[in-house]
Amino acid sequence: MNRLMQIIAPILRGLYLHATGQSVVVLPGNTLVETECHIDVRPAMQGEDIHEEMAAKIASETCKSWIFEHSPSGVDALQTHGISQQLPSCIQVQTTSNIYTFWVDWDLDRCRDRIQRLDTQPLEISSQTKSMSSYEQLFQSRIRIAERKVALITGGAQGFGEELVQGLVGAGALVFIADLNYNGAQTLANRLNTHYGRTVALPVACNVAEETSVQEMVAHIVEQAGGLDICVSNAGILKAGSVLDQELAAFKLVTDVNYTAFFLVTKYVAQVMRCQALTAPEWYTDIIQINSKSGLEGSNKNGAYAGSKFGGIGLVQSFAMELVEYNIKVNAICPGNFFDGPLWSDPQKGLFVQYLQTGKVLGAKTVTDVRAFYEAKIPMKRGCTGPDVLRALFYIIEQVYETGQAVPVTGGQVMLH
């Protein structure tokens, strides 16, 4: 997908987010068809480039006209509850040198089917009656906070990432599983799609420490869904070592994956979210870094990791200040130790085995002894789990009045002050 379409697709998606308050997918098609919704963005073109704000204004005005002509009671029909309405399912956008066709639907598989059948029938929407109290609406929205939203999870093929993928899919989101381990991401996506009987997850290969790879990942997501609502920057690496003898290469690798990669992911994801915000000024999107309790306090002989995580919180706060203009919330979750994940529990390379073999825990004779030693450090006497982090994730997505925060999920081991 070229840069021009990378801008137009999120702008179009924003129109539907604003009009309906519900998430959609927007896919490009290769065939020109008869459609009543035609947007001419040539006045916004600067050669082969495009002025994003002007293109968004043109798109908004054009779609208002379309809605006025076709909906039951004019432009305000989208604010009227309890009646059926229609929106275009196929939009053609004319630029200086091309005409692009975009298709819209609530569901990825249905949208793909529309393209295959060249189905331009209007998109039917039904507004729910607002008879509930404000508190009833609040609790109803909590249940459906991620429904139909488009999400990205980096490092999603295993560990915490896999738990987060399953949780968001279970909450109704369409999830892109980004991982250097593409086969693992594909296996997980296939398993989830088979279980739910439709496309709920898609794999995408990405090395988050390489700018070109991140840029291509985001372009792929826009091509497959039209935009993005939730980005969970989860990919991370740990290489412990004393400052007295750790190799610079190991220190740089941890910094690249845990710190610099968060900058790269935010840079390209935020560009898409900003385009959506130009036509959906009341739609909130989320960038969430999975940080660590080591981002809240130092870690002995683990300075590269703790330093990268401390730095990540600095980026979270700085990005939150800058991107709030576009209703992009940026927050961090700081989990405690995930004892059941491969980092700790791998039977050959896990930290429990390493600590047993090196005698780090005095008197420990088995892996169980080592685990018990570390669990005893936690007031709640257990490690962090996927559901623990998911609860924090859903809170952050739901809470529109919170940005720039680092939410600890540590069982009381680390407390903010």
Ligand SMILES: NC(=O)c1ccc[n+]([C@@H]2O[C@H](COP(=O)([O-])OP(=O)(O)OC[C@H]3O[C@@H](n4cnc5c(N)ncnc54)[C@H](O)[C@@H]3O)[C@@H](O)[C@H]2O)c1
Contents of the next structure:
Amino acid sequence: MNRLMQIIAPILRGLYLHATGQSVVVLPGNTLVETECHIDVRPAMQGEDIHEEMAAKIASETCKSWIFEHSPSGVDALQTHGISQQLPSCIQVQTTSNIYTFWVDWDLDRCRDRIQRLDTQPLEISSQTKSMSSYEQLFQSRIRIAERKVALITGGAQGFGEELVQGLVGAGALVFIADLNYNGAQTLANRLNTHYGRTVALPVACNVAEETSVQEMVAHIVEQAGGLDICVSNAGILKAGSVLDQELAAFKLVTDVNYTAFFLVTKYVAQVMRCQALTAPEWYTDIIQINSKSGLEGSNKNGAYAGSKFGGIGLVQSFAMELVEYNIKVNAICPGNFFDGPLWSDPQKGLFVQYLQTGKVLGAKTVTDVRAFYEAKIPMKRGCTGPDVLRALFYIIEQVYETGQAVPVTGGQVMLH
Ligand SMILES: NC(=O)c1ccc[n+]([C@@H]2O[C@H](COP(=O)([O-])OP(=O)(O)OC[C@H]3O[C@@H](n4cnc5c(N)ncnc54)[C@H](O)[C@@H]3O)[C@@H](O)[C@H]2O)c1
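In place of the form predicted alone, output the structure of the form predicted in complex with the named molecule.
So here's everything in the complex, that chain up top.
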């Protein structure tokens, strides 16, 4: 997908988010078909460069005219959520060098099927929320908070990431599982797609510490879905070590994956979310960093990790201030230790085994002793779990009046000042 389509697809997706208040997928098609909705963005172009705001304005105006012509009541559906309406399912976009076709539908499989059958029947919108009170609507939106939304989870192949993938898919989202371990991401996606009997998850290979790789990952998501609503920057690594002798390479690796990568992921994801916001100014999107309790207080002989996580909070607050203009919320979740996850419990290289072997916990004779030592430090006497983090994630997505926050999920181990 070229740069132009990378901009046009989210602008088009924004039109539907705005008109329906619901999530859609927008896919490029190769075949030119007869369609009644043509958007000519040439006035917004200079050579191959496009003025994004102007293109968004042209797209909105064209789409409004289409709706006006196709709506018996002449109601302007772009302003009126919740009224039964029709929207175009196939849009052609004329640029200075090409004509692009985009297809739209409520979910990925339906959209792929539509393209296969070259089905240009309009997209029906109907909403049952019309007669509900605002409090009933609030409750409805709460339980359907992630329904049909497009989400990205980095480091989604295992650990907390895998838990978040399963939780978001369970809540009805289409989830891109991005990981250095592509096979792991693919295995998880296959398992979930088989379980649900439709495409609910897609693997993407990515090294979040490399700019080109992040750029390609985001381009791939736009090509597969037209944009995205939720980005969870979860991939992270831990290399413990004393400041007296830790190798610079280890320090830099932790900084690259935990800190710099959050900048890279936000940079490219926010570009897409911003394009959507140009046509859907009331649609909220979320960038959420999975931080750590070590981003809120220091960690002995673990400075590279704690420093990278503290830095993450600084980025969260700064990005939140800048991106609020586009209704992109940026927040962090700071979980406590996930004792059941592979980082701690892996029988060969997990932290419990490592701490037992290095005698870090005085008097510990077994892995169980080491675990008991760490559990005793937590007021709630247990480690953090996937569902604990998911509750915080759903809260952040639902709460539209908060950004730049770090939400601790630590069983009381770390309390905010
Ligand atoms: N495990 C804990 O106790 C704990 C506690 C608090 C916060 N966290 C944070 O939660 C997040 C997930 O931790 P986890 O324990 O589930 O880790 P994990 O090691 O179990 O899984 C991390 C995943 O990220 C992937 N990954 C690593 N480097 C990558 C890169 N450069 N690009 C793309 N993918 C990469 C790995 O392949 C793996 O699938 C991290 O940010 C971590 O700091 C973990």
